[in-house]
Structures are given as structure tokens and as C-alpha cells.
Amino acid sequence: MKEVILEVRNLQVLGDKQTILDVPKLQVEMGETLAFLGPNGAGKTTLLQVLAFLQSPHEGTVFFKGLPVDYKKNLLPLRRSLAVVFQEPLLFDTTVFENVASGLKLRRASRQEIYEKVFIWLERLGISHLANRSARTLSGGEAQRTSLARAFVLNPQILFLDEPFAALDSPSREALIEDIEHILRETHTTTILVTHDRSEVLRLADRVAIMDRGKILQMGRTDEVFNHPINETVAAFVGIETVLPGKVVEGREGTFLVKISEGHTIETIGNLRVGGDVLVCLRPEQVTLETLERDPGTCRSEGREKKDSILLRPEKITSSARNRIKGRILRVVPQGLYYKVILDCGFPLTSFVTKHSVEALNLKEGRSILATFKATAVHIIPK
């Protein structure tokens, strides 16, 4: 088990007749990354400050290294302990290198210390070659760069990290998450990252805390959250877009039948109860899409040929998706690196698909298609 660096008990911070943040425990593990999920509004920028002392709680304790921090002495010591970086860079009207440098002239490092250690980061981000640069100058990706540079070369023992990427254009976002997931499997520095964006916290947290309204709704590792959420709010959140509600209707040997709409069930896996009511629960990228062809010796799937289809000689089916489900195509929406499809299916069914399988299988609002999902990959929440 690894070592707990911070730690907190029965958090409480209260706003105008309302309860701002409740977190009863919550317990951050030296050299993770912890990421902080939710809308906006749902209290994770508060949370990070108060973790950073930054703000006072009004009810709890905050233990930072196993001991109680006493938020109403001087915090300076241990705030240098850490490092923030927001949203918006805040610089310094003066240049890059000196930027990267102020930490550690507050620390009165020697100029020797300063100068390598300043160097080292401004190679690791990229940005040496604005080392004289006025900070006035820069773009919004260098700007962040230049934050990040200062907060790493101070070696914090926890890095806070609030929507550093939110107000990026695209490629600049891209290549400085690229960045900072390198970074911080190599320095394995402790960091809480706020976000409200679910591709950053696959990209860089190893547990992820769901927040809304002030609470954490659930916590652990960021691909058993994803994968098995809790309730129906944790699924919309962790973008599960196929929620469905159900009735198991039969068990056989750990398998079992969820009957979702009139003459449509599915084939989940699990311990469930037979006559309960659930809500299905299924990612779109666990969706795969085949063509339905007229010709009864071929379907193509992905783009490739196969013989036999299983649409019609149901004794030759190899695949081992248990589920394969008729539809028809209501809309193809671009969605960045992938296509998103979304199929009447008698039921709402969201599939993410590649721009060459778009083009390969013809896929197009009207189609008739076959989607098709493995038991395994179906979530069960009872209800």
C-alpha cells in the first residue's frame, strides 16, 4: 500500500445557506495522479484549494504527511511544500526564464542551482528557446508551458493542477497533455488535476473522483469508474451514452438475459437477480457496427470481408460478441478522431467508430445496420 501524503475527514465548507463542498474522506496517495470529474459547480476547484491552503474549511481536518494542518496559523512553510497551476497562466511582466526562476529565487537557491535547474525544465517543455522572451509576448500554450516550468522545477511534493488545459486551442492542448503524461510517469510527482474534461483524465489520472453538488458520488481507479459506475449520474458523467432501464428476465450459469424494450433483450454477465429491475449501461466504443448485406454468403464488418454471415447461418457465428442487434442509422456526427453513430435499434444505441470504418461500411443516416457488443462489455446497475 502506498503511502498517504494527504488526507481528509468530515470536510465541510458552507457558502450563503447552502453547503458548498461535504467530503467526509478522502485519502491521496504519494506519486498518483487523483483527478477531480465533474460540471462546473460542482466544487472541485474549492476542494483543490482548500488541499492546497489556499482556503480555510469551515468544518474538518486536512492532514498533509500524517499531521492535522491548523489553517489559522502561518501556511507559508507548508504552502511551498506545493505547486499551483490555474486555468489562466499567471506570469510575471518580465521573461520566460526568469518566470521559471522566481520560485527558486524565493528560496534563495544559488544562481549556479537556478540556472541548471531552469534550463532542465525549459528543455522538458519545450521552451528554451524563449528563455529571454518577454512573458507578455506569448502564446496561450507557451504561457502555460512557462506556469508548468515554474511549478515543476520547484520538485513540489504535490502539484495542483486546475483546468491547465481548458483554455488552449487544440493542437496546443494536444501536444502539452502529451507532454505532461510523460512528465509525470517519469517524475511520478504527486498531482490532484481538476478537470471537466473526461479524454484528460483517461490520458493522465490513475483514480478519478466523481464530484456534483459539493459531494464525491464515487471514487477509485480511473478505468474501474469508467467501466462501473455506480448510478445513473456517474455513467452520464464518465460518458456511458447508452443507459437503458431493464428487467432481468433469466440466469443460466452466470449469464443472464435483460429484457430492455419489447421483443429486445441483452446478455450481461454478473450476479443478478432474476425479476429485478436495472439499468443497462453500455461505453460506445464497445459497439462495433457491421453492414447488413443482401447477399447471403458475405457481411462485411469494420470493412472486412467475411464469409458466412451470421445473420443468416446463425451455426457459423465465431465472434464472441454474444449481442447483435438490427438498427437503422439516425445520424453520423463528427466527433473529433471519431465518428459518433447513433442507431434506433428499438431501443437508443451510441456507437464511436473510426473515419475509415465510416467510409468502408457506407455508413449514413437511413442504413440499415448490425451492431454488435460482447456480455462482458455490458454494466449492470441494479436499481
Contents of the next structure:
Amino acid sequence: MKEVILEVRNLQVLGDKQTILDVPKLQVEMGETLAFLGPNGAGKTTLLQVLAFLQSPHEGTVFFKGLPVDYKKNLLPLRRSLAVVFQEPLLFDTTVFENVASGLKLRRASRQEIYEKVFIWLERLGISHLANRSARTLSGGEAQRTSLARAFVLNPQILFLDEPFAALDSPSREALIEDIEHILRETHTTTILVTHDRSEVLRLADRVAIMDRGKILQMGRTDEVFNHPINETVAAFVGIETVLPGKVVEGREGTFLVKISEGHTIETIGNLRVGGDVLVCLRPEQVTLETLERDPGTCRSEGREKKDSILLRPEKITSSARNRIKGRILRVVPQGLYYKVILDCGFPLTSFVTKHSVEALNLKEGRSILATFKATAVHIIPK
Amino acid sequence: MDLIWEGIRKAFELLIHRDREVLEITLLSLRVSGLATIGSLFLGVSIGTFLALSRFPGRRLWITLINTGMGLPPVVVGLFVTILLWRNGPLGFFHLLYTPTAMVIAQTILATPIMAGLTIAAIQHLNPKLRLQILALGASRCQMVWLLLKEARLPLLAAIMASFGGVISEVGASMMVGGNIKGQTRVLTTATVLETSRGEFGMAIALSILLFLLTFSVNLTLTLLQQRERPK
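Instead of the form predicted on its own shown above, give the structure for the form predicted together with the partner chain, please.
Below, the chain from earlier opens the complete complex, with every other chain and molecule after it.
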């Protein structure tokens, strides 16, 4: 295990009526990017402010590099080893250069040092041409780049990012996330990212903590948490659109059949108990759509097609996708880079497809379609 | 109408000939009100910053009192300062009554609430999260306050102009605590009152024009400072 830079024990922040934050245990490893993902009001920002020594907790202890932090003492030396970027750029009414230099000036760095470091980071964030511009005249993306440069120039031991991309328009957001991804990979800066956006977590974070109502529901490696949520709430936060209650009806050799509703079963793998109640989780990225007309090999006779939807078991298996379910398209929703297709298969099912697929397969509301996904793509949460 | 033309002619005569007495009166006005403005700047900004940034019970009452004080009647301040500095008064042993110092004290009391009230407004107008950002950048408490004041420099300069404008034009307090003694505590406003009561309208108009020019040049300087070309 890597060195722990920040550790939390029995942390509590109390509000007027309820507990705002309750974190029994949390460790931040040196060099990692840890994301806190959750809805508004989950306590993410409060946690960030406590960890950044901007707010004191009511209960519990925070250890920085193994030493307990006394929040009643002067926190300035500790604060000077960190940097925070907020959702709003919060720039000073002066030039971009002076803004980026402000933290170094507070530390009384030499003029030479300030000049050199500031220009390195202006360059790195692609805003060196704006050095002498007034911060008031910047676009949202430029302003947030200035704010990030102002943080990176301090070479912080921990970088805190409080929803830094949330207020940006889509293209500047994409470009900025891309740049930050590179910078973090190169500098190995320990980073704590607070966000409600899953894609930011997937792109930037090594580990993720899912938060709701002041508590950490699940914490672990990003892929682990995203693919194996421990409960329905986490499943919803990590973007599993389809969560269906079911019962394990049959199983052999590690393969199980889960009955979702009358006439609908889904094949999955795992270590399950036959007869147990479970939740079936399916990511929309894992669901493939095929048109029935173009694929007569897997399509059954007309008579069966009239039945609303059935689990097809073709005699001739041509695909490793064990689940082949017929359904009707309820809605096709553009999501920017892709489309979300909501199906009625006797139960709701969601699939993400490209624009190209929507056009090539002529995906329209009301059309009948075949949805396929692998048994290994299904995640089961035992109840 | 003739009275006015006569007055204006007289005024320019006085200005051109640089009447020694008028010059002294003008300089004393500038000195007294300038010192009072500087005094209120330190007092008012300190009080205003404290009230804007701290949280304690009774804080709103204090802010209300400050805001009320922005319209303090000069004669009331003059009365209380006179009582305090009166020979047998609590501060009588300083022998300050009827001196320019007494006038500076009275005018500082008048200008401080204006400075403080406008400082509170200026700082509270800043984004509240800016404080957090400044602390997160590694600022000590003093550095944070300094950066906040720097961010609020435009409204703060407006506050200085309002304070100076308030005290340079004030007559009641200066008259009461200064006594309008020729060559000692006579300032432009009290001199204007005297000349008017004596029917010397020419002199009174000349003094008024001087008062206006003085206020204008001070405010011009402050405005240039405020509107100094900022980076594009």
C-alpha cells in the first residue's frame, strides 16, 4: 500500500437539525486522484473544506502525513501546502498574470521565481497569450484555466477540485478535462475531486467514494465501484440505468437464470443462491441493439413476434451474447455524443448507441427491436 | 443680479491677487478636512471590515447604528464635542476647544460612520466565497483582509470622496468647536457664513467658489485614482 497523506477518523460535521457529514474512516493515498461523487447536498463540499483545513469538524480527527491536525491552532502552514479550485473561478480584479502569481506573492516568493513559475503554468494551461489581459474579460473556460494555473503554480501536496468543470460549456469542459488529465498524470499530484458528473470520475479518478446524505456509501477503485455497486442507490449514481428486481430461478455451472417478470428471464453469472431475491443491474453501454428484419437468422417466426416480448433462444447460436430480448422502442433521446434508447421489453431497458447506429438501424419510437447483452455484463446485487 | 456679478468680479480679484487671508482660510479647510478624512479612513475601514467579516450577537444593531450615523447632524456632533472639550468637561484639560484639532476631531466623528457604512457595503458586495478562496491560497488573516479591501477599492474610493465631501462642506460643527476665530480656526464654510451675515456678498461668493474648486480638485484626484486605466 502506498503512503497515506491524509486520513480521517470518526469525522462529524453537525448542522442545525441533522448531521451534515459522518465519515468514520477515510484514507487518501499519496499521488492518487480520489473523487467524491454524489448529488447536491451529499456533504461532498463540506468534506472537501474540512480536508482543506477551511472548516473545522465538530467531531473526529484528520491526520495530515500521519500527524493529527489541531483545527484550533494556526492552520496557515498547513493551508500553504494545499491548493483549492472552486466551481466559480473567483479571480481577482487584475491581470491573469497577477492572479496566477497571487498565491506565490502571499508566500513572499522572489520576483524571479514568480515570473518563471507563473509562465510555466500559463503555458501548460494554454493561456500564456492572456497573461496581461484583465481577468474580468475572460470567458468561462479561460477564467477556470487561470484559477487552475493559480493552484498548480503552488505545487500543492494535495490539490482540491470542487466541481471545477460544472459551470463550463461542453466544448471548453471537454478540452479542460483533457488537459487536467494529462497534467495530473505527469505531476502525480494527490488530487481530491468533488463532482456530480460520472464522466469526470471515470476519466480522472483512481478511486471514487459515492456519497449521499453526509455518508460514504461505497468507496473503492473506480472501475470496481462503477461495475459492482453494493446497492440500488450507488447503482443509480454510477449510471446504471436499468435496475430490476428479480428472483434467481435456476442455476448450473456458475450460470444463473433470474426471473424479472412473467415470461422474462435474464442469464447471468456469479455465485448466487437459487430462490434468492436480487437486483439485476445493467449499464446502458452494454446493451446492443439489432433490427429484427435485417437479422433473420436470430429472428423467430411471425407468430411469436406478435407476442409482446420474449426471451429468444435461437437454435443456432451465432453470438456470445446470452441475453437476446425483443422489445419496442419507447423513446430515442439525444445525449450529445450519443443517443439514449429506452425500450419496453416487458420491463424497462436502456441502451446507449451512436448517432450512426440510430441512422443506420433507423431507430424510431414504436419500432420493434432486438436487445442483446452478455451474461457477464449483468451485475447482481443480492437483497 | 448686479449683486452676483459684483460678487463674481470680487471673487476673481481675490483669487488673482492671492489674498493672504483667503489663502490661509483655504489651506486650513484643506488641512482640517483632509486630516479628518484620513482619520475616518483608518477608523471607518477598520470598524467596517470588522463588522462585515465577523459574526457576533448584536452585529446587526451595530451596523444599523453605523448606517444611522452616516446622516449625523453636524450641529449635534458639534454640541457633544464642545461639551466634552469644555473647560470643565471630561476632556477639558487638553485645552482643545476652539483649536483646529477640535475641528479635526469633530469632522472625524462625522466622517467615520460614512466610511464604515460604505466599507461594510463594499465588502459584503464581494462574493462571500472569495474569502474562502483567499484563505485557500495561503493568506494569513491580515493578508486576506488586505486582498478583500483591494478587491473593493472602487467603492472604497467612493467612500473616501463621500467622507471628504461631507466634512469639507460642513459648517455647524466647525463653527461650534472651532469658533470661527480669524487667523486660527476660520475655514471656508464658516467664513462664508460670516461674510454673508455681514452683507459682504462679494467675499462670500469668492469663498464659495474657492470651496467648490477645492472640493473639485480633491475629487478629481480621487476619481482619476479610482478610474485609473485598468488592464484590458
